[in-house]
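Only one chain is included here, represented as structure tokens and corresponding to the form predicted alone.
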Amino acid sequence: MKKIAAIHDLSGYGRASLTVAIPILSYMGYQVCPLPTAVLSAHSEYEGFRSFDLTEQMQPIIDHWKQLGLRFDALYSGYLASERQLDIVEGFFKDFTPEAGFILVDPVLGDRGRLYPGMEERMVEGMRRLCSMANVITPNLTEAAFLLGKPMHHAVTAAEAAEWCVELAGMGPEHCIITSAPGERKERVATLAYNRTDGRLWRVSCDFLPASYPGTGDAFASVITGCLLNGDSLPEALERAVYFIQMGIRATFGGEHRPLDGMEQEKVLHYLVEPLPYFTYELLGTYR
């Protein structure tokens, strides 16, 4: 069974970070070893959360996994709280490096063209430079515009997202993902993904929702690292990705259920693993 080592924060109520990917990976048949970088009552975007910064426990952690001798098949990091944090994953990423050099960053640093509350530039730039040691990145739009220094204060196109998506590439990861990015069409979203190896740029677009759920965009990278390290093409990873989110986002929109709890990913788990009913993936062109 392969091994994926993930370093994320573990909200007790709310389903965000750990408490999404666990179970997705689970059920993909990966076994899961959290690094956890903080341990909230729930995740921040309940009112009066308590938080539990585990810096201080971090590397012990990780020099027990070496004095064990473990390796593993995938590093995958999203939500980090320091600059500190930053650099002991940097360390963990050079120490244990897999095999076949699979690292995936889910770079978390906001939404809604705004940096979260505590991410400053200097978070930013070391965001940067786990990114340039990954293979694989899943910003969202606002993450991907403060990566490569882009000013957020228009409304971004579909052409400047496809442009975004591989001048990403250019600080080093193979695989560059961006998340809620603008479609063809107004009532349409869409995902875009670029594989620097071949230059080949993707995008799978679906219809646009009235609906905000916390952790999806964990459930989409934690699908994303699932499909990849099973051997799945950049396009079908990106299409079994929204697959999982649009159902699961519909499954739960049509229920009485408080935005704030969540996307309700326990209904449809079994996604992960069926056929998928159809393939709508686009090649938008070749970019060298």
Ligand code: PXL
Contents of the next structure:
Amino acid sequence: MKKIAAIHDLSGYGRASLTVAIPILSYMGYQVCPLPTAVLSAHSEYEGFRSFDLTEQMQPIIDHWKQLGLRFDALYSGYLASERQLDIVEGFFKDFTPEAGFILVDPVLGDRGRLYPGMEERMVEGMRRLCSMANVITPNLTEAAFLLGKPMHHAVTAAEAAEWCVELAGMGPEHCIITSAPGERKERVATLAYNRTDGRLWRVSCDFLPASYPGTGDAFASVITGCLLNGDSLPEALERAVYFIQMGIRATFGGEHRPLDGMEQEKVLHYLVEPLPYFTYELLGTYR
Ligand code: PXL
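Compare with the form predicted alone: the form predicted in complex with the named molecule:
Zooming out: every chain and molecule, the one shown earlier first.
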């Protein structure tokens, strides 16, 4: 069985990070080995959340993994709780570079034009370094803007988002995926993916749904990790991840309105392994 080291926080309440990544990747048939970055009472969008930073505990955990001689098929990082964790994760990536070379960095920094509480410019700089070591990165539009140092003063256009996707791959990763990008028209949302190896830029777009849940970015990046590790092409992985999130949101937003609790992914896990009912991905162009 393939093993994935998952470097995220554990938030006790509100579906995010490890409580999202573990069920998804387990369902897809992987063994998930968590390296927790923090333990939170609830994710940081809940008022008054408590956060217990695990920076001091991470290196001893890594040292034990080294003693055990563990090897991973993929390294997958998300929410990091301190600047020093960026150095620790960088060291971990160097020590545990998987033979197949699969490192996915989800540069969790912010959303809707703003950084999350506790995230600062120094975290953005560190995240750029981590992204340069990754094979795949999955920023949302806000994170893409911060990584590129482009403030989001105005509404980003579809063409700009596509340029950003290509530009971000210049930082080093083979595949760059941007979520929550503007679609081809107002009521559409696009997910973009650029493959630096062959220069192709892909788009999967879907209807905008009037609901937003924290943790969907974590679910998205987890599905991408599982699909790519399974040998799916980039646009196939993109299609499955968008489909899963869409079904998850549809399964959630008709119920009681508690958006902070996250997407009820428990209801839709089976869509991770069933044949996809359609393919909608489009080739936007080839950029070298
Ligand atoms: O979903 C990203 C995320 C991960 N971890 C924590 C968060 C968030 C987003 O709010 O608060 C702790």
